[in-house]
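Have a look below at one chain only, the form predicted alone, in structure tokens format.
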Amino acid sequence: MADVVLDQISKSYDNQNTIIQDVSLTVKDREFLVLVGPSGCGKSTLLRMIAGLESITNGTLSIAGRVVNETAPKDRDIAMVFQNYALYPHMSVYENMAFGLKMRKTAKTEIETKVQEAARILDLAHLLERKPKQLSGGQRQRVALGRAIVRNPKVFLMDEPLSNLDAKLRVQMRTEIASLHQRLKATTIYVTHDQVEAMTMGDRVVILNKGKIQQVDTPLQVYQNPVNMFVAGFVGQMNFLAGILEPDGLRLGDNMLMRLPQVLQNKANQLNGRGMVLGIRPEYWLAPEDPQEGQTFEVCIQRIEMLGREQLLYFPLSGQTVVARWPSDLPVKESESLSVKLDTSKILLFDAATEDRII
């Protein structure tokens, strides 16, 4: 397998409409890297540039130590799995999986061995004679994966491969793709707009917005230590409360003072009077009897969303609506008052002007 290195990669059309802006990134050998971001952020364009389906305006792209900017897609030793499967409807499963190898004039015995092995791995052996129209969505996706596997490429590229599946099947296929990666140990770059897919599948996650990389890190670090408000709000729910830093804490609205952990208060003393935004994830709210230290508030519950083992509570705080994640076995009613405690040791602080996190 191989690593993939992007050095100051840019993509623009007519030298005006810039889609990708100076992206530098190293995908490690055998790593499962996920590109995630909102629609139009440039993640699929970036993947297509790696595949050779889009030209590179500026920068250098290397695969396994070889610069491939001008190399044709067929010569990059990559395999791509698309959102729409891209199967030939008139061919059987076997023929679809073998087609790429036939085009490379691979020996028939080798094709047979590789297709049968891929079919065994993907549980397709009993479906090899069927046509795509006779398969379910999940089976078609496995055929598309099998067609990529038989080529034994240096790099797998996957462009939102699960977006056409229903919710239950997406969960199943996430597990299958993750298991497949563990078995093949292949360098994989996976594009999705689904934060859950990104957080559960990736060794590392790349958060993109407007053609720029916002953060690259493990899923847990991205969730717990976002570098700015965009990342904090995009990956998981985040409540944002605007305030002004004062020597004794963060002033929310006219009369509500939020006590800050000492490390943040020290920073606040240096930035006294600056506009700040407080970041609070729903799970940072606790029952008053919880032993964790924090600040308690009396709130009025506006709305409740029951999610089974937990519920989401919505209530106003300092003129803004806040959501809290709450155990379902703690009874709560709409329009009633409730004491909630905020775990202040976990809150995040952002500069209101730059939206960058204050560390």
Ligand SMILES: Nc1ncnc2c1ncn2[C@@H]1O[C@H](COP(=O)(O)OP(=O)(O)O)[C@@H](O)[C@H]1O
Given for the second form:
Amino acid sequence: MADVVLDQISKSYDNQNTIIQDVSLTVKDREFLVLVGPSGCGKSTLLRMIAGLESITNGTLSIAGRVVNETAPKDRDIAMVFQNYALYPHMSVYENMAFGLKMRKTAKTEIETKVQEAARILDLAHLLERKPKQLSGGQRQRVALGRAIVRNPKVFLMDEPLSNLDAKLRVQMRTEIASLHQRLKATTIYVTHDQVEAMTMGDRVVILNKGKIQQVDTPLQVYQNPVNMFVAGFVGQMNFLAGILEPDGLRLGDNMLMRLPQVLQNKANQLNGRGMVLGIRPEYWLAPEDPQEGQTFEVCIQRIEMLGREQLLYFPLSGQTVVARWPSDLPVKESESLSVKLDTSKILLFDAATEDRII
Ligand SMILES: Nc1ncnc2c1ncn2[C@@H]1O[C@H](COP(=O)(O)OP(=O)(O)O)[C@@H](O)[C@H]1O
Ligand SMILES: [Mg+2]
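Would you generate the structure of this protein in the form predicted together with this ligand, following the form predicted alone above?
Everything in the complex follows now, all chains and molecules, and the chain you saw is the first one.
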């Protein structure tokens, strides 16, 4: 069992700059967990603490049931893959992959077996004699993965391993890493700032902001049930409209009343007169003919982005620009008015002061 347990982990520099605050998290054995958040939120710091490359200021870190706070990186049974590959330029692909094992005085025949096996899995067998500069970006990234695989670690730590690749290769490597995990079934903690990577790769996703965990859940749950405005806006697109709660709905600017589902209204009523923020995903907007119940608005289309499969419509509502997803075959023109229906059963409500979701 190689679960990784973080218990109230904190990190500060010089006793003042708190970079990571009270992070508690259990990464299950064999799980693929994605740590996602904006640049500078502390993802690398947290991963480096797990790897042992950074000291832990407070809290307890356990790997496979053993407290490892003071354990040297090489004795933690982990392997880390970095964004910049960090391959040795003067060594061949084979030597790069073999290096870590050699340093551990692994027998030559065993090194040979392991490197060949990793090369086969990663489709590098025909490139073993090449130097890193003779490889493409994707191939280099595969060598970096290979170097981690040969160690046969209990836990893989990956820090934005695909960030240096172009968009197409990134998508391809995303699939490769996912299927690699299927085969190796090692506990993996994968760091990214890219929400698409997080949503498509993770069994579960941890959303980090300013060194604090915001939410830990499956990709679908964080999308459908974000706990606060940060998560709602970070995972996918969301329109936010501020308003004041009234007994029969939310009063938005322009004297517009937005009806709320009864349960939400009841719940919000208990917070009497508080400022509220409405969360509307672009797909909550429907054509007026749609049988789904909702509230219809007459809007003036400002801008259209045709994406082929769908189009994005931008229009002002209550003093803000709102975006709606729309079927591309429905005729719409810029500067013309359009009836749009909001599926009010789906809207999310947030407390304007705390930015927490009201459920
Ligand atoms: N040695 C250090 N001393 C002080 N602050 C640091 C040090 N290393 C990183 N930081 C700060 O920690 C924060 C988190 O950095 P990092 O973990 O690299 O974020 P991320 O990987 O999410 O982009 C940043 O604000 C960064 O400036
Ligand atoms: Mg980082």
